[in-house]
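Have a look below at one chain only, the form predicted alone, in structure tokens format.
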Amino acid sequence: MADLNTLANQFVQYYYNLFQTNRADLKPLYRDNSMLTFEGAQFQGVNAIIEKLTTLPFQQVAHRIATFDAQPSINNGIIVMVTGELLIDQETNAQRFSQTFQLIPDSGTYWVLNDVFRLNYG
């Protein structure tokens, strides 16, 4: 289970990178039967979800990411289950999220088939 960890700790690292300084370079981890559900609201495809995703109505975030999960899924797959805090433009106070994703291989990386996001409020 170390090297599935470790990889979905690099996934997470880069992805959240990517969003925070240019969420257009997540274009190439999405494919066209790629799907985002992003607040109860279904995108299909790569055009879709990177429309949604440069659409957000928000300038700057930041995530600081408290936990992840991940297991193996069927083709070699991964699922990755993030839990963490948004910090938005200059909010001070930060909104908890989480996020999972399955991830597929393709010639020695991988691509994001589903990605489930959604905010935690209570």
Given for the second form:
2 protein chains.
Amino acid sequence: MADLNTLANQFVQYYYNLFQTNRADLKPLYRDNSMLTFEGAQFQGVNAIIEKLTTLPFQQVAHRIATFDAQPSINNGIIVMVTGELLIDQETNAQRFSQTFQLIPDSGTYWVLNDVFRLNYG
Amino acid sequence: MADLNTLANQFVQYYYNLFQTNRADLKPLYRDNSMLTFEGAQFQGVNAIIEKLTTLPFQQVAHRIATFDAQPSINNGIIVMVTGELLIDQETNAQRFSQTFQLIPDSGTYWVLNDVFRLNYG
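The structure above corresponds to the form predicted alone; please provide the structure of the form predicted in complex with a further copy of the same chain.
Below, the chain from earlier opens the complete complex, with every other chain and molecule after it.
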């Protein structure tokens, strides 16, 4: 499980760093059969997903990762569940979020088949 | 996606109802290659998972499901991410939680390959 946690940690750092600096740079992580469910809205395919991510109505976002948990999945995939907080633009109240990824290996790297994001309201 | 959401809804209602009434009755949902990560602790196999779930240090728990999102996964599996709150025994402060399942079809029903649970602290 050590390797899996290392991989998941690398992915989480990489993903949220790109998300914070330039969301369009997340494009290579998704493919045509990738799925994103963002606050209940469903998007399929790299283009629809990147359009959604790059048109979210904020300029800046900072994530604080509280936890991430990784498990092996089918066909050498990896399930990662992340919980944490995010802070948008000039807001001072952090919002909690949960996000689950399923990562699929290919040629020494991983791409995102499943991506589910939710803010956690009270 | 309608069928998927219906299936996920049925699973979520079934799972948390069993969890609340008799956690030992969750046993048929898990198999020997099932994995549970519970607050960062890892358990593999139906027996280890059920032992963990049935020895959690509370008698009663009530879940309030805030959201659940389902996506198709590999080999007709289903990924379900749940967010909500739970209330333990006589406590009056609900705790937020996030839980991700990967469900695998077999003979007209589904079993749990992956189960990741986290409380969401501030």
